[in-house]
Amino acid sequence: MLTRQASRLALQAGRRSFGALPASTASYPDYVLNAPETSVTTLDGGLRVASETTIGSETATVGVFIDAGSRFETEQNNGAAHFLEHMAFKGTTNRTQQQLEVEIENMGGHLNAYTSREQTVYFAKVFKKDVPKAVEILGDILLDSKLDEAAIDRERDVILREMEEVNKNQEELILDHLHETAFQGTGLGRTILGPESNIRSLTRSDLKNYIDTHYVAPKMVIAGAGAIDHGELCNVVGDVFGSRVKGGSAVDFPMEPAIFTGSDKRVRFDSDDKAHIALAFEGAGWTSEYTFPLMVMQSILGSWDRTSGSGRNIASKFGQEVAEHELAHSFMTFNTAYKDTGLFGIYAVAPDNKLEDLMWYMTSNLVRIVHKTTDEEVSRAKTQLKANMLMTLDGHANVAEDIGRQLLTYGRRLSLAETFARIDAITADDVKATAAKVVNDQDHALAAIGPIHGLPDYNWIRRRSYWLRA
């Protein structure tokens, strides 16, 4: 039953436009107002290039960003994304898999890649003098990937060990848990790695049709950022994908919708000491209003953990209610952004016989934002998340990253300047309809693993999503 107060916030949240720029941005210092510009072209056929420029940098990094992850597979392919990511560095019709690694060794390079729900991501760090021969080695191990059937063969079973140890990280594998109740039935629910059955089955037929969908002009960006000069990284990009990557239109690849259902997947073995809990809500996708006051709020609940020399001083309610009663290991809140959805919420590392405790505590502080937020809590936070996005662009591969994911989220990059600003312009009002939207008497999703006799049912925790009085 909703308070007055939280259906008030609750129609509020329905209508209010957050983070609304501020009349003027003046205030800021000068490493935001003049950050580096970010420039972006694009090529015939849709492919975009863009790039960030670092005045007397010798290094650079550069990328290949595609739309395209485990999200966009299906039951019979899943796993197809993370095992070309393995594939592309075993050889290519032009080089092979030593001759890949000799050259890049050559160069001082680093080349890797990764695989994410919704993103591939190639990227090649290095020289300034290098950087054409780094995109021409990308083109290289993405379109003339041999895909050889031996070396699919032998990959198989270097991805099932990879399993194993991903399994064995006990946060990892309650995440991928969160995700698979969470947003069971739908593409969001399924794990990168895919399952052992498709690793054992998957054909070269399966991953060069998985390329032919996905790896096309409009889903792609190539970004670079350091020492890079915009106009030769187009005509080189241009000269190695140009006509080689298939055009078309947004439309042609429809995305399935993620469907949020609010359930729980709790698997119980005593004989570890701690569990390992996470509680969920639907959060927002990266275009949504309320993806900033999400930032914020979680800041404002911030993370914890007891080898910290923090304690009970800790700036969040909740990390010093925590470390006063000793509820947990460490705690940290989550705010996972994709397309058209997200996940919000709290993972914690427990002791066995704490975990009722933790639950309230956890549940109270999250309804707690929906009616007590401070303007201090507020202020603090947007600080901290300021503070978090500067440092997190330190270095080219980060800044490149940010270029890449941002151009196939938003369809621009955000100047730092507007960040903040969206950031400023969220208030304690803002941060307290939003949580009035996600937590409020809100189905949530929960994953636990570990002894976890004492972790209270759904409803116990359902029940307590909302407060009776304020």
Given for the second form:
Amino acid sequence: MLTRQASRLALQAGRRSFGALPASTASYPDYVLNAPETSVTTLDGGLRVASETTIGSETATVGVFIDAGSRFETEQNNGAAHFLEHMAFKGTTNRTQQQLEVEIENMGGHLNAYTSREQTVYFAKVFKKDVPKAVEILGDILLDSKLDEAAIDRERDVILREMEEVNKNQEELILDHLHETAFQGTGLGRTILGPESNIRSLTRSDLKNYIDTHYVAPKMVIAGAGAIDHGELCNVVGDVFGSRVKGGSAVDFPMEPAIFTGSDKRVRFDSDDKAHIALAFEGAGWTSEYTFPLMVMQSILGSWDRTSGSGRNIASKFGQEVAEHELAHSFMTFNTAYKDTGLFGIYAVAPDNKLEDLMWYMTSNLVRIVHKTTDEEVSRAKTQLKANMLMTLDGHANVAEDIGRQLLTYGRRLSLAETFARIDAITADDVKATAAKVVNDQDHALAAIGPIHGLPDYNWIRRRSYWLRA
Amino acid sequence: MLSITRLGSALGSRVATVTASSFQSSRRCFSRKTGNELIYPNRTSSPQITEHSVNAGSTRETHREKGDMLPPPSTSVSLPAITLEPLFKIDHKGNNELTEVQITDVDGIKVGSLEKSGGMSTIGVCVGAGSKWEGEGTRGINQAMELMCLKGNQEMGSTEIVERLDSLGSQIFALSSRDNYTMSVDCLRDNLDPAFKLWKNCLLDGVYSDEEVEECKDIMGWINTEMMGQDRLKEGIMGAAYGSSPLGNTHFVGDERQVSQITGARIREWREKFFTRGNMFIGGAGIEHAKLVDLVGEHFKDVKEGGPVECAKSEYVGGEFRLQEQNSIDGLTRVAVAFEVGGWHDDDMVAICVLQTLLGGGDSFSAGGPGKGMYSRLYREVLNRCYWAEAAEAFIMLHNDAGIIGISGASVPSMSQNLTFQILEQFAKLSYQNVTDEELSRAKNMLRCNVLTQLESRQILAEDLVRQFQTYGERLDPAVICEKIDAVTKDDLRRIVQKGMSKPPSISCVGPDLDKCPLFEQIAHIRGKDDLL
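Can you return the structure of this protein in the form predicted together with its partner chain rather than the form predicted on its own?
After this comes the whole thing, all chains and molecules, with the earlier chain placed first.
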């Protein structure tokens, strides 16, 4: 009772202190307040162009960020987004595959793409003088892709081969299993490459439909960083994309909500030498009030690898315990956000003989945050988080990716000052409240591969998601 | 120059990757068919798969009474959700700009820096100490120093150092190589003073207790056991190329007898000898020059006088390294063939880098779109034509004294002879025929773009700065480097290969069934030379 009252007061106090924030921004260092602005322009039809300029740079990255991914597919066309990514580089009505490749390589540029569950990104890294050309090429491959039937057939085997390669990577595979089980029956549970049957059966019209449905102005952001002139970029984008992309408002494209199901999936191979285990709870969406506290939680739990040389000397309590008792070869805390949900958890690679101990310490450290988070821990985690954020904004490609992602997920780019203000405002109580919502007595999702005979069952782990006494 | 080294990385870059706050997964796949090798490659047995789902809430009722549980704190946080309205308005005054490099001599230590807008600073040092100076009794010391870069000193223990670093939002990276040792610190600008002091303590004041050294030896053992075939190949080829010269030392030491000779005392002795004022260069990116000079002046006062340490010059000899590994993970045999070229100080250094870019190559299965080198020679002529070639990639391993350029490849054991011949043919072709204008221009553009793109990063700027200074005594502006790249001609490339091929090759093979790999004598015979081992 007392805690609830106290936290309600804190809630009010928190809200009040937030409102008073502008005056206290004066206390931020110059580099926070003077961080360059992201210029954003919305063209007619809803297409957004955003960029951050670095004076004196000779190179730039420009990318197209599309609000589409495997989540928005159906059972029938699961794999279309990724298939399209392959086909994008196979030629357009204006350029054959070879012409496209040679043109980019001769420029000394890089063209690449990736598809994730909620976003599809095509980007190019080029010299300053080639930025308009890069935008033109991006427009060409996205909107004028040839989608030649014969090429589509040839690509099926390539994608199946890619599937094989990707599955050799245990980390990727286990996160797929985790999504499949945690979000079973919904879009997020689907894999990005799609099932083999779809890879063999997707047709040209499936792919064309996908483009027509999802590659539309309100769902696209063109982001650039480096040697970019915003006005020029807007003009080029307007010329290349402007009228060729269907307009509309964002509400025309409803999204199937995500449903998290407590569950687990175990794939046992006794002959493997290492077990891979991913334990996750339902996290929070991008714009949730829990988003930043979850990042702080992730920092508190940390990551560790036995070959890193730091041994027992890692600030995270879980890390120390794993190192001391030799419970795992490595572990990593992940925090994945989607529009309306997320996954927060720990992925560990461990030998087969200490899995029960590993899970004991893992769950214990997760629940400990609900009750015993200290101010000192939170303060350290906040500084780490700020430092990590600044560290990853190193290089134009990373900045462009940050701009694109933020515009798609937050709808705007948070200024550095606001990001720091939000991080600074987090207290130990906020972290405890977040852990209480996410971890405390909550169903979890688990995926495990390898020699997992010693891994405790679902109920064992579920029982340890709360404490009966501190 | 580090920025060019990264294209033909010898030992791989180990600048630590920062944990991203959100985990993006992309290009995944999974099929519901069980027992399918497509899903679980490289396994002979079928998996036992169990799946279990609970209905949310149902477990709550069964395992305990309500009210027993420790009452949690409230589940509401004091933060607002992120909406389209910014929390507050601020005036953006910032512009991103890069300044010139400034150099100052601080009592014998050269200090250089450039300013870059942004919230972080990176400061690094490059010391003229590396595994080529190692000998009997000191083998593995550099690797050990790198692994123990965060260990305790007189003032504070390792745990405290790590905690302090975390609370300052800083990271320290160390990287040792044959020629030099670099260590850098990345920190928020506000925390420069304490972070710098901590970094200096880690660099110069480590105590290296017996317990820490034992732990380190364990880690060195693990690294040695888990080393990938490709890395063993590269280690081997250095030995083959330089024989018993200093550069022929392996960098990673796993041999128990050698590792057992590492002690804290020896490490401290080594540091006394090498980490002296005249033998190190300190640099920074994203930091005000005067500030850096002050920090160095204040904290590096007690560093002793001293200069570069002599090392016997390494002479290229050529030779063979064979490591039979019957249980390699992917069952592939790896082969590398290399020839002598100049090192970092050679006039042709830039031309060598252009040549490597022109040859290019990679894995037969590789991710990445246009720009990764798919029109490079090794892709077009080896990977695209030979279905059995799993990988073919050009590499350069340049050091202060000397350098090698080579092509490495991978294939199933039965095709390793064909693979070796393909590699030799590529070299031969370069020596008797000029490359085309298109290939050369493409390679130059790719190299320039790669160099400039890498230099966008503050961390790389700092590292490149200190390495260039340690190697050359100056730092070349990227514009100058681009000019040098443009000045490379077709004749330069041909001349370099011809000269290299006049001496015996260096061969390295790692993997299962090496009896299928051609012997040094057979290769010499094909070359029509009298190469002797």
